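This document starts with one chain, in the form predicted alone, laid out as structure tokens.
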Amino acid sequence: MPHLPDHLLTGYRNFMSGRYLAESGRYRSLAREGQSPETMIVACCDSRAAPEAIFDAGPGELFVLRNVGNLVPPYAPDDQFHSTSAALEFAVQSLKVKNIVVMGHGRCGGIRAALDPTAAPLSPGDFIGKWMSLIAPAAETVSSSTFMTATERQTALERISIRYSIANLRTFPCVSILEGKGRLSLHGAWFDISTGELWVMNKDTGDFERPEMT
């Protein structure tokens, strides 16, 4: 049995002879000097919506946090394990990022689970169900709407959840203080896997709009 799947080893060989060879100087510089990305992306684990690919980012350009449903929990300084909060703390306090982007996407499985309260847990721990309960109030409101189709409800909650996460970001003192001083900006975005369209949240209205592409 190989220690890694063959397709991963093939991809690594291609990386070494392609991108790494072309950017070896940058990789060595990053190893020597450390990372200093200006932007943190909070994205979903979904394999179809990789921020580095969508934004054509090179090594060291983005600090990426991925979890189910691209959610940010509210600030909770207790003795529990907080992976998302730990990554946020490091990005803001140590790396001193200037931007945080919460990026959702179409056809999100986590959002679909949140809209289906009758779905059976995938395991006795029901980790996904508990995690997605962060947006339970919005999910209940959206799922009760009879004026929208199932697809419309899914898209609506995908975008509403982004606004939820941005609101939760502001419960972290390190975020709210720096945003108030103009040293940190919060953004929302939504990516359509099928068409490749990127929609950006209007900070004033909360609406999602297509950015002008010149």
Given for the second form:
Number of protein chains: 4
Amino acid sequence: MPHLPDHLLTGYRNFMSGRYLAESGRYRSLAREGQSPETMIVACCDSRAAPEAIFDAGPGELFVLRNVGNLVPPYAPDDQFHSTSAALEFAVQSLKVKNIVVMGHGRCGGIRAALDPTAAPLSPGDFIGKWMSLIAPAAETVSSSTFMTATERQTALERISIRYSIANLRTFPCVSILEGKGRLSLHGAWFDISTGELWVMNKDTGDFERPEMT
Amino acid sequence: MPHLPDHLLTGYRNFMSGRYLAESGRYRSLAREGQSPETMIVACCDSRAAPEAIFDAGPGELFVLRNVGNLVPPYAPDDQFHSTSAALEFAVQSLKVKNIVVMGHGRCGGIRAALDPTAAPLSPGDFIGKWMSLIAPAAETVSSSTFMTATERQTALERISIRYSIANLRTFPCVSILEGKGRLSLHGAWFDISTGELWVMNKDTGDFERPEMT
Amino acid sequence: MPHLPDHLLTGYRNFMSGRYLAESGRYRSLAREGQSPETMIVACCDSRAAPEAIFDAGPGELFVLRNVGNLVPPYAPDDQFHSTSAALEFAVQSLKVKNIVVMGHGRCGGIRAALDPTAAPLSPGDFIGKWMSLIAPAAETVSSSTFMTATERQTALERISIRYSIANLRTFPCVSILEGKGRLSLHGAWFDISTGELWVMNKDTGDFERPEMT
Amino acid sequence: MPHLPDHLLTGYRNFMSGRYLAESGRYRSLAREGQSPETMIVACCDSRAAPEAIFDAGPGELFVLRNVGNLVPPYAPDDQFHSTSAALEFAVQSLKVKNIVVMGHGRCGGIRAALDPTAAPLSPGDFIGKWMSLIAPAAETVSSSTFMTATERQTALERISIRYSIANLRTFPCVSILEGKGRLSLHGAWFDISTGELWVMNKDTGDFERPEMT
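Moving from the form predicted alone, what structure would you give for the form predicted in complex with another copy of the chain?
After this comes the whole thing, all chains and molecules, with the earlier chain placed first.
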């Protein structure tokens, strides 16, 4: 018997009688002509920070990679399986997106794990520990800032990791070349789950500021 | 100056005056108490198949990993950075989700790439090629099924890859142990972008069938 | 000849024909009966962060100490001249204020000086350098957080120094005794000059959060 | 929970919907470009004598040091923490103010304490006693002027202390050098809380006189 959790079946029925009904033409046309999103979002898996919700995006608008901590590792053309690099390559080279936005968020569990490297691994594989070790140097300096509160350290590392991922994006030749030609632009954003505020990275300074909402 | 693409800023304004305004209590409570989603979705980056849309899910409901082709690699406790395994570990061990759903979809670009291994790599790194080679054995047999149409081969591999990822999920000790205890269940689903139909995997046979919509 | 800068004389004329005229009764009564402010504010000398403006306070409301960086040194009953401790003693013991608020602000020049201890002293006395060395240990850890932007380091130290001053307030026996009896409460606040936002310290965590403005 | 006394929260709301709303452009520009006040005021902490009120000053106009009794100690380049000297150094050397105004006021509690040195100290530290002992020689001669009334002695010492602080200002090399070059001028003023009158010091005679208000 085909089976899905009830909450998904209920939600799917709402989708069919709601959004799909209203936008079936768009779905059909997207199926026929293929996707051509302008923007790729690198976001976190966190259930509270879905990019489509935060940007009120409809079908076809956002190509979305989600991993724990919204990290982009540096360019490493080796024999390994690189899911993040594969998604990046597909978005930039095949779909030719114009924008890549790395979006972090407050209270991120992955970042919290990075700040507490002495915590026991969740499993013998310690996948989270290894994955978050991508930002270990930054996590160490932040962890040692004992005059900051736990929340301040967390927010600091969340924002540092966004800048780190953007810097890593530029280690990919296809990204740096297209950015240099003005055909691709990179952005950072940080979402505050509690207040709903979106803080946007200032490209000149790296600071996160709230956009004017007029 | 902080800067985001216009379509994102417009969408964000809609979010703040719409969904956030209506659900600010829920966002605040999710921020305060942390997330506790029941379900993890492994989905594709494709802009036309956002799980939150298809399952009409609100904040806090779905922990969502998205990579190209919604793949789960087999358990490999080595020194590499495994973004997919890290997300899986976090969802199962830390968040203690009750369900994992691997959701594929029609017209998947990653699957199409896997079916055409002679295509020129998108970049010298060939990240997509390596990533999709996770399902290479299946892709080869499907490619050689010359009696199937191109669309049938594509759909076939999309569904095979879902079963393959579910099988890989079971190579993770934490998954197989919890599934054995009845505390975690694994599901497969396939979304038809054009018609909006959701096909759900029959656990006994592996077939994809349409759920009853009463 | 008595002489004041023109802008002060002009401003004073506005005061006499405006605020004083409207509140002369209050001024007369405050002169006759003495001051009895409920709240002492420890603020910075900065021309952009006057407490009476930010709290829209009239005559008699706020007992205001202002020094560079809104610092309170630790209790030190020695033979030196302690202007900050004298003001504190006067407010708590003589005026019996009920609240003390340490209010910092963004873009503080004193904090900036503390973050750059290698800068040449402004004068042979190096009074700013010595004064800001009160928070030297915190400044050093923040200065070494090289993954943070200059603005992030500045904001971090501005908030750390507020918590530091509040901790020092509690080293004064009169403060800690009265706080223990529930007759005095200590608060922290941080003013963003650009946006006008006031961030208020959470007493439990030390974090700065925006108060609800309903 | 972030918490401030109610009267401050109410006042802050008035600020945001009043002064900040009307002058947000000025606040933003002051944040962006930094402060450049022309005038430093040395004033008392007294809640009835806020310089911004008396001089009807907007954001960015006055760099304000406030301590008990508006005192400036003499230049003492030693190892101590000198909050007043630090503020002076910052105003003169870094902000390059053109004017310094020492503003005293009637019914000053600090001056009253200086006139009654036999009073019991407010605390074991006796910070007020030590701080006001900066003007002890003058206080002693005034106390012994038994032909003056108590009010006359108080007003006399309030004005003497302003002249004393101005004399101490000139012991700072940076002040005396810049004053000699005509790039910095020193002023004295005395505010009568009851009548709102401002008395301005005559630089030639040291007398306090009422400025012409035409």
